[in-house]
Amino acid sequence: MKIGIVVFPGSNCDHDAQHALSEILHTSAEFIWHQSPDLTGFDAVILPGGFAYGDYLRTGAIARFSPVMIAIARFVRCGGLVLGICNGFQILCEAGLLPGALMRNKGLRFVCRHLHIRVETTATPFTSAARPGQVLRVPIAHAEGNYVCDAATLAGLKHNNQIIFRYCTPDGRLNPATNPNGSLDAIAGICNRERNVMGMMPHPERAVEAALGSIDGLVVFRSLVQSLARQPAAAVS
């Protein structure tokens, strides 16, 4: 089992995620370089945080024109699975590889902080491990969370039930005051219709260790591992 963690020119979060599969989860994990065409001999991929190009022009739209971006448009056909974290989100958003877009905070300030989450379903690859309605304490650091879409994108989303994370209380209550970016229906992380693309605002790698004030992030990580060993590997051509 091998996972690749794409380092974009600005990735800052993928050492974290490297560290939190590798040193913790004892799997596999390579660095993948923005201008590799080639997912050769990987089973799953993730794209991190950061700010891929400086985020110049809009988050993700100059990062999605990187030739690794067709490679994992092609891998995604096949079945691999894909985990966008905070800026990886908004770079699948503005692929194409998952619907709606990711807006400025209400506020228009950055927000740097631990919240709460809500798992709003077990059946992707991303959140097997996990209990529906868990609660989990993760931090978030972007300003541009936002979470947008219109009415029918949302209303395929919860007839899909493609809403994976919703910004939520300590005891799992949704409340306008614990969303923090003014995200759309308190969206926190969504997937794709086929449920091998997940996106998710807030940090899981960033909570992987009792030292860094949580070890809820390890939910994320551990449903991607054992996930994958219990399906055969994406047929990548």
Given for the second form:
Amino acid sequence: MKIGIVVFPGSNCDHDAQHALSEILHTSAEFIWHQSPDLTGFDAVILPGGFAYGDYLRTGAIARFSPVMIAIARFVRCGGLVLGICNGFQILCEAGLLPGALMRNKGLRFVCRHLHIRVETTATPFTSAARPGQVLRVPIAHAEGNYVCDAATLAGLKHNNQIIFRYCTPDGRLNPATNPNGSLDAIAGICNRERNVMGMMPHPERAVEAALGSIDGLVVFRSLVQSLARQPAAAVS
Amino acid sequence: MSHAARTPSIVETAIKVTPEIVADHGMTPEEYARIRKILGREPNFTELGIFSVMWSEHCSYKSSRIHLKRLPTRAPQVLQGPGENAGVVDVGDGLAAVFKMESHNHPSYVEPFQGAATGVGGILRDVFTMGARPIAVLDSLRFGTITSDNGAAPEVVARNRRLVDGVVRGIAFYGNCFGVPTVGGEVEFEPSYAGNPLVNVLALGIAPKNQLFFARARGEGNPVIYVGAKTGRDGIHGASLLASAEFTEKSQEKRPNVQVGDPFLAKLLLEACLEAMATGAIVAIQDMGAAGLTSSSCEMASRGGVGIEIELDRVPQRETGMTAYEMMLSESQERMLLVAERGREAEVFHVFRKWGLDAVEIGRVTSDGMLRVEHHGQIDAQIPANALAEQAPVYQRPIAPPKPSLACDARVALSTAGADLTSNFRRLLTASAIASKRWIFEQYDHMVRTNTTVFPGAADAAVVRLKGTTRALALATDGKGRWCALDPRAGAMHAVAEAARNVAAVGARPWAATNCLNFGNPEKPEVMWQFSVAVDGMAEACRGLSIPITGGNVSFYNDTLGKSIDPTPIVGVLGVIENAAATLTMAFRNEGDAIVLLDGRADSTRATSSGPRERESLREFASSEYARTIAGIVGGAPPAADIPAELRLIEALVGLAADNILASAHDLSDGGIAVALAECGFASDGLTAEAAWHTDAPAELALFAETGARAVVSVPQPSLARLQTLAAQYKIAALVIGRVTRGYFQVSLNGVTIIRDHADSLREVWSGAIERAVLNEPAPKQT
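Having looked at the form predicted on its own, could you now put up the form predicted in complex with its partner chain?
Entire complex below, previous chain first.
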């Protein structure tokens, strides 16, 4: 099993994702340069956090044109698992692989802190090892995490059970005060209709060791690894 | 290189050098005479420009050099002391810590966002140019007051708020995008910084100790390669005219002298440089910071005892028609100059091409010791590199102590014995020096790279672990201008002592220090006196605590309209924790734990009720945060610095942490014991303190005095006896003053309750005060 971590110019959580996968979960994780046109040999792909191309124009707006994104779109069509974290989530939205968009935080400032998110569904390859309703303590670190979409899209997300994480209180209740960025419906993470692409603003790779203040992010990577073990993504290549 | 390089006929520049032009470059007639003597001829305009930046105060340390020699810089762990891009110390397991602090004060006042951003960028380049990946940044910030309760004019307060907002956004913009965690630092608000804020940035990097890179050119014929951003006209004379002169009414006109930062490009430059270094083809490398192409070329040549010739037509440019003068003095950001092994250039070019960066051979190493600059086929400058880098004039400027100020006699009128001080305490918690800095540090990514194990606000120092080892590094910055204004020597000693104490409070052994010395105009004898005695104090404290200073920065001319800032030497101390698992924070951990006051003076009986001791204590108390916030007094004298006591306390804290018997530790500083006890609760998960002890001292002194060499720790009751045994061995006092509880925060003295309030209510006023002040929002109603 081999998981690829895409390195765009300006990605800066690539090493952290690799550390979580290889040092903590003992899973093979390799970097994929953004100009790589093919993903042969990879069973899943992570788009890590950072500031691809500096995010000067609009988050992800340039990164979506990197050659690797063509390969990723093909990978997704073939059922490959793709996880976008923070900037990765923004890029997946820009690339049209996930619906909606991420706008500037309601407070118009970068926010970095630990908070709580609730697992809204375990019926994805990224949350299958979690308990339904489980509350995870994970950090966010972004200036553009305010999820928006139109009413029809939101209805679709709800109807198809595509909302995966919502910001919540430590005991799992929804409360406007715990929404850190103004996201529609307190959305912290979603998946596509086919459930093989997930984007989330919080950083699970920063919550994989007690020394970092939380191990709650592990469940995302465990789910991914277990899902791959159950059904190898042979279809992809 | 063309043949012309061998013939020493220097081009005549269009602009002729006149005495007025010399003066415009901030140079004295004597300095100009020195240039003529070195060259044996008149310099042309380009050469004058080159000399003026290299001999500026900012680059040459001409006023400070003779004083800085008094700082201790050697120790077995020091791999590189002052004189390189950053200091380097051995931190064990084959790793070297590369760290340094630098100021970006004037640019941050002229243009707070870009000024602060490029301050971060500059120090990051200093670290990674040595082959170290930056793993942490700390910021030491000083602004004018952001509340109007001290009688500050509304427009001044409004401007200070804008500066705070701009500087914080600038730091966040650069550090977050670059991918380095901003893990700590400190911020203070004092009237003296209203016209001249301080932005000092410390960066720490880590590298295998046998893979460090230095800025020493060698090998005649080796190619000199320019990498990174293109050169533009931005930042010309940033070092000489912006950093080395006072502010006047016209300072806003200097905005074009401020550089513009591009953290994305810096991130690419970091990755490309580290990758290129790994090829083994790089001989020497230096970033282009202050004085850009000039300083990087002549310093690399001078350190290596060689010459460098460069051909400016080959320099990547983002503007047309730039003169040699402009190119040599540009401070465009995110550029580096390196020397590669002849024949291996292709390996270097390959890496930079991969990262989409310019990499161009612009010259070569020579053996004649000259910095030779060619432009349009003519020689525009030819100057001995060593003369630029090492032969700047050194000044022994006149020194005179200032007249004693009346404020020395200021005293706080104390309340009657047994009076309730709860409302004063609540006010003290909202003082900008004490209130939570959460609003600031949440705008910084303080976790990226997943090494940060102690977050901002959780302890006295920030802690980053070293992956692949059991070790962690701790960092803290400190420096109190108010105390230095009253007594620069004692103030500087406290800056060292407090930063070291902060590092020890997380369990780290203080290992090395960097500094940033922010002072007024050195041509004023009183300022030079402040500088000289502050250096003496710093040297004495560092010697006493065995902490070498491995580098730093001097920032003079922090004056606006003729008024100098409070002298503000900032110290950054790096500490090593052998066993990262034993790291301590300030947060109380268990209900029922004993709270113990540790005091480095084992015979601690100060602040008794009568005699000269009390008079001295009252004098010291007039310089406290309580005196300022509650009594509106800034005066008296800082507490006497007792370095042997500080050393005993530090040894004890490090030993107790390694012994794993403490649950928490927090040093005492602003606001004294009462504030420290409350903070241990604020950092915890809903716990607080219930304290009671007997004292001869007046209540305000007992609770709020800021005497050094003290810390509060919490310890599980079964370990209390062992703590007391160990404290005796370390020759420090350990007084049990209370226990960890929930609900009400309470302090009683001699059986009388002096402060009692619900911990949640106290936390609320404390946690939101800075945000409310900066955003100018009303305070919550008192509960």
